[in-house]
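The chain that follows stands alone, in the form predicted on its own, written as structure tokens.
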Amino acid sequence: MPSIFTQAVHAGERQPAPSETPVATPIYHSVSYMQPSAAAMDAVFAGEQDGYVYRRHDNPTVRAFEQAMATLEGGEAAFATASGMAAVHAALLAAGVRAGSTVVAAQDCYGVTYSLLNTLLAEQGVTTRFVDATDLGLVQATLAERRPAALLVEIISNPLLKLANIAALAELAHAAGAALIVDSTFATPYLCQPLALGADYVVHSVSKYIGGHGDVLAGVVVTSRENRLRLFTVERLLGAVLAPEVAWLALRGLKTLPLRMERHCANALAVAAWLETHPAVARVHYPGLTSHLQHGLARTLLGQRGYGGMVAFELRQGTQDAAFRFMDALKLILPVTTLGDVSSLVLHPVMTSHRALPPAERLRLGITDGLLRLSIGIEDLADITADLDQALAALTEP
């Protein structure tokens, strides 16, 4: 009989999987996996046989989440990452962005995406040309001039909620030999499936609507099987892979995504319409309003399910002081640097998401000191508007 030292190490481990199928996907914590033979392990490493050998390569819990995301997005495969920014970075590298190559990107993309392109990748020899993605003529001319490896856009931009015409942009990108990468975090597969419109890579910050409860930090790229192999090669080396515990939470959150998005969209449309009539508000940005310059495209692009849960608005007192006083006066809506939770949230882009942009660049893009971004939650609509109303009223108090 083995010694107690040996028994303590091995007793109870490596039990055969139950013949019954679990209803909920288990969390597989193991870092490494055995195969029935050395030859089988070699085949898995070579990609000739499906299986698991090491968690940085693959994990059953993570794979379950990836398969679910691929199904909802109408894609062939997906690759999950440790954060949304890791997903953006991986998609760019998988698309062929290297030293000496060029990226064409939407000028009003997420501030950290802007910084990734304008600092880290720039230091590594990548040139980025930022353009107004709503100007298809300008995009076409820039693509023809630069012949980039990738065109990167957000289907609904952060924070001004401009829309990208994905089908038209895909046609332009492919004509120039570029891959189209679409950040669809704000839309989710509930509102749009960019792959069906010609996108090559669809990126999500899973931390937002997919997870939905403020307890997940993750990202995912949905694409073709061939492109997933490229992503696997990149992330196997970088190591920004998703932990199984987080994948399990993301998969659980995904199950209620349609239900939550239905409520997010309905509440957001009502809040946007309410804000548009408020005397303390100068302007409201929301694709579901007829006043939005791209409302017609929104109807076509997002379909009949809604226009998203994000609302941006500008205070008539367009100062940072007014924005801070408004945020401090809120009682229900939480001032935090994220979005897509069941709770309603508020963010000041100048202070947070777009802090890294030079002030002159922010103003050029329309991101003013008085701009606020709301992530409308699933609470009762009357409670949300009551909190907004009392916070706006606080701006006129002595």
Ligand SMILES: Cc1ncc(COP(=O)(O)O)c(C=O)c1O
Given for the second form:
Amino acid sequence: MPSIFTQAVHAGERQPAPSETPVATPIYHSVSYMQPSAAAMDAVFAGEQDGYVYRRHDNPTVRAFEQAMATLEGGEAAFATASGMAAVHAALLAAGVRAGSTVVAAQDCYGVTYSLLNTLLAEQGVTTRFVDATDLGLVQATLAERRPAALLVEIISNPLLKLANIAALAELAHAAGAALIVDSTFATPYLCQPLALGADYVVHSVSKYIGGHGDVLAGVVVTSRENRLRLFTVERLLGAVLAPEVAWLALRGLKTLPLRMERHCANALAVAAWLETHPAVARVHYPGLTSHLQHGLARTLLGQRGYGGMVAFELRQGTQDAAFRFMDALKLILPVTTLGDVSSLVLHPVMTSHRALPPAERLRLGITDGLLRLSIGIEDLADITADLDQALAALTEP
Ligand SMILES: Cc1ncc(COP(=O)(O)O)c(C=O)c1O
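Cool, the form predicted on its own is there; where's the form predicted in complex with the named molecule?
And the full complex, kicking off with our chain again.
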């Protein structure tokens, strides 16, 4: 009989998988897998046979989430990552960005994406040209001049909610030999499928709407069969893969994405319209409002189901002090640095996401001291507007 030392290691393990199919995907923690023979393992390593050998390469729970994302995005391959930033990084490398390459990126991209390009990748010899992605003439001229490996845009920009015309940008990128990477975090596949409009890679911070409950940090890249191997190779080498427990939570979140998005969009449109009439508010940025400069594009790009859950607005008292007093007066809406949760959230871009930008650059981008960004949750609309109303009223109190 084996000793207790051997029993403790092996007893009970490697039970045959049940012949009944579990309804919910189990969480597979195992780091490695046994194949029936060395030849079978060799075939899996060679990519000649589907199967699992090592968690950094593939995992059944993570694969379930990846397949769900590929389906919802209308893609053929998806790789889940440990964060949205890991997804942005992986997509850039898969698109061929390396020492000596240029990237053309939207100037109002997420602050950490901006820093990734401007610091880490710049130190590796990558040059980035930031452009106003709403100016198609400028994008075309920059692409022609720089011949970049990739054009990177966010479908709905942060925090001013400008839209990227994906179909037009895909045409321009491809004409210049560049891959188009679209960060679709703010839109989700509920509102738009960028691959169908010509994008080569779609990335998401799953930490936002897809996870949806503020308890997931994850990312995903979705692409075509053609780009699958490049992305898989990058993923395996970078190693920033998603943990199965987190993939399980993300898969669970995804099931209610359409229901949540329906409500986020309806609430956000109503809040934006309400804010636009409020005397303490100077300006509202929301693609669903006719006052939004790109409302026409918003209707074709997103408008089938709604315009998203993000709303930005500028206080008439356009100071940081007023913005801070407003945030401190909120009771329901939480002041936190994320978005896309079921709860309504508020953020002051100057203090948080755009803190690293020099003040003159922030102003040039239109990010003023009195600008606030709301992520409208799925609570009752009347409770959200009541909270905003009392916090705006607090601004005029002595
Ligand atoms: C548009 C966008 N892309 C990427 C990211 C990065 O995602 P993560 O925080 O999951 O790394 C964020 C985070 O806020 C984001 O807003």
